[in-house]
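Take a look at this one chain, the form predicted alone, written out in structure tokens.
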Amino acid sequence: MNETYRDALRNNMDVRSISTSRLDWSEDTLAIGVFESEVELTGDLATLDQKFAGVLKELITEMEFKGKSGSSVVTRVGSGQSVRKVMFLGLGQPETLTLDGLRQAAASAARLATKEKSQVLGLSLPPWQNDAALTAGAIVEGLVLALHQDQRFKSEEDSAPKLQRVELLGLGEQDAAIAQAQKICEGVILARELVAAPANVVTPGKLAETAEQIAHECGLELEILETEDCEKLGMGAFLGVSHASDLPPKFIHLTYKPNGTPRRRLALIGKGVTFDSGGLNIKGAGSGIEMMKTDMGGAAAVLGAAQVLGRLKPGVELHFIVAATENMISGRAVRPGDILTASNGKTIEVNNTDAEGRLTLADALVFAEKLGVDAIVDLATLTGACVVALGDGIAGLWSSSDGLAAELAQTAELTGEKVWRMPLEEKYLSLIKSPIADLKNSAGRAAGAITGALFLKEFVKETAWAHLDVAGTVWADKEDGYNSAGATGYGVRLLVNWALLEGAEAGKSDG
């Protein structure tokens, strides 16, 4: 799926990394990086304004460009000047300059160069507390993002011109820094083009492909349940969403393990519901029913999230997992008021088919704790109430363990992906009892991100384990930064930076 996107980024457009200067650079477009105390003028930007005849200061005048964060302006140099045009990108103040910031500008700037045909744009910012290498990947990830286009069910592609190079201008070189961020990118990608092919296209047997695919690629160990594996295994409450379905489950365990002994050993889980139509209580009118193949994002950020690790092989040993199945209608289907056993033993009454998500992670994360692993962390589309509480560009992060919370927010920070942490309150673990099983599987709307949450905890016996509801974030209605309007890819750079995280101690439950 995604092997044309990588030829694609590697034959036309090309991105470096120099130690040029703004000053000295020459070629089609320049694009500039402008704090607001900048727009005066002064120094090398002075300099280059008389070297371009004044145009700059003409383009501040004419446009009332302040350097507002995220504002841009272009216009012609003028012939015979060394660069045909020249961009200022806007930064906001020195003092609230964020990485994700610089990966918002670059978005910006490779847009505007499209947009203006641009074939080789010239690229300055200033380094991001003076560390060029996270600065310049930052980069890469706001130019390729930005400009990926899924055109794979249009019968004609765009044929507009592209932008053929980049050249990340003062930087010096950055080549390692480059290639990671371009792996990252790929990784988002497939993510991407995942949760945006229409669920006849991605099925519970196509995430199993593509997982084969990432283990053959990347050396990867592949181990794929069967319903009568799962059976086998005592995973009622996956196998009871499945069971309506004419497309039989797949339960996805994917492994890395690096030379010599792991810094730590992670399990990360991504729900992989391809198409939820709610079963039997099924979704109606308004429902956003047409959206539910966006049901599988958290499996798609888990595997975009394998290939990229799987490349990048770090010293840390890796769990991949996905429960993959459709939730579905038809005489086999679990019905309201039914009771499901899950794989720890856990009696389950299903009280509404469409809190579905919930009852394939609870076995899935059986499975992960009986693995041994330092931490587990599960991203699922999960609720409607999320998406309430905190919107389309925030996910909700619940965790046992305060320090596991503070890496994925300090990771969040870096990647722009943001988190807000969401309580686990023990009072309304009461809404999820079951008078005649152990739980029910739903408790109605009040609190019900946080109630959904709670359900999965009693999954987890002592493991260190976070749960992060991404059901706004996967999606994006309009164009967004980095983001086109589609599938975002949301969580794969979340995942893959707090795996490389340097010095991390996640482990047993603290709460």
Ligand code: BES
Contents of the next structure:
Amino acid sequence: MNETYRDALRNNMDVRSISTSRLDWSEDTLAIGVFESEVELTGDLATLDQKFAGVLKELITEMEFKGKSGSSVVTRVGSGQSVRKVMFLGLGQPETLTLDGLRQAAASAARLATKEKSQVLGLSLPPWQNDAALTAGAIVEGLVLALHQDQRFKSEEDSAPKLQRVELLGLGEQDAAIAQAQKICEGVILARELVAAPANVVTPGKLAETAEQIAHECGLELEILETEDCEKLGMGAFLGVSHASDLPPKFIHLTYKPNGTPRRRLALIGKGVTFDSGGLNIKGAGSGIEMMKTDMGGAAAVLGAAQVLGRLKPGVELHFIVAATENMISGRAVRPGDILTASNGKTIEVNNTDAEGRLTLADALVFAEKLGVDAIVDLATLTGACVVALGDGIAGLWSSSDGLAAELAQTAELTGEKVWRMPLEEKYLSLIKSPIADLKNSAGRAAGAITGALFLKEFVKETAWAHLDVAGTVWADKEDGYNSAGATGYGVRLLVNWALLEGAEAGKSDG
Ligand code: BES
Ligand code: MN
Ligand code: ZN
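So that was the form predicted alone. Now I'd like the form predicted in complex with the ligand, please.
Following is the full complex, with the preceding chain placed first.
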């Protein structure tokens, strides 16, 4: 796999859950989560304060620490103590604590510990809803994802001291949960690094190679359709987009089959436009064209999830699909007004070459449905309109199945990858009807994210389907919790946990 992220993980700290209490723990830095009601320091926290000669009480008073969610304070405790520093992490009120709140608390502990030059961290956070395994997993995610740094394109290595070891206190033995969370983080980091790498590095060929490495490592089946193969399948919409690029498109299909009869059969599709210039409707100044290396964020999430699920081996059959291409300009480019025919026979008037994602996804959706799966989920950096509607912190969710939409929303609640369900308003379908062909690929500014979703829906006949518009969420301008500034790896944890849920609760959904 990608050497750099392997390195990052190798240097990465070791996390373990131990039975030592926070009163007895005696290494470098002790971090303790406290609710607002606990800042008076009673019980074992009072004992701990005595042990450190009242320094903790002083810290709380001096810094006016109220235990508010997201707040933190740190102090050096007196010399002669084996613990060097103590930090408090505010958790707000117990009723409003979420699993993601604990993930965020772990992230701030990791960041603060690094800033304080701590090498060993003891972390005491309460179990969420008495589920110590789920909590340990979320904490590992918060720690590892907050500390991941992408140094691949720097010529000099960052030599700052790194946190070496984290010991989780008070959660019991959690080896399995920790190991699973580490694997999940590796998938998120793979996705982040695919998105963050520029378009001259992550090409359609590079996405195909990544799929090949995953297939090789995890024993998945791999099918790469070249241009001629796509032509035979009639994928005119996808190929139209690829036409102007000097780089050959790759239609990637990875398959994971469990031992025995699969409980469900699922397809995960990611938009894989490795660079979106807009085509002949070229993106102008101020359009964010320099960020269009991120237009394969959906594909990155799907490949990240493939790596994780290929290692975890759940009882569901999984198809990972990416129609990878660039959207470029040249004499061979699809022209505004050209008509393309997709693999289900539908004709599309390309009235805007910058609405290319839906063209690539049209053929991917048709391909997925032909596999006879029980559900299809696509992730796509599809529209700027979705960013206008929901910002960079929430993905739009559209689904033809209430059951599938509910499952994804519930999963997102746990993983902290926010989604908001949007309507598939039938009335707006008229906006993407073409006078000359069956459909046109772009409508006006009004309801731009919805008309994008409605266009995709035209390529799914009866399979339960959900679409996530991740145009805003794949990238963060500023550091926030366990997301550093840059690629977020959004969607990997959502897809992984949803697939695991489908394996555990097969058939519960209506879709
Ligand atoms: N890749 C873009 C969408 C996008 C915008 C992603 C901002 C990330 C950040 C997509 O291909 C696109 O260009 N969409 C057009 C659609 C329009 C022409 C109907 C858009 O959003 O303007
Ligand atoms: Mn575009
Ligand atoms: Zn695009």
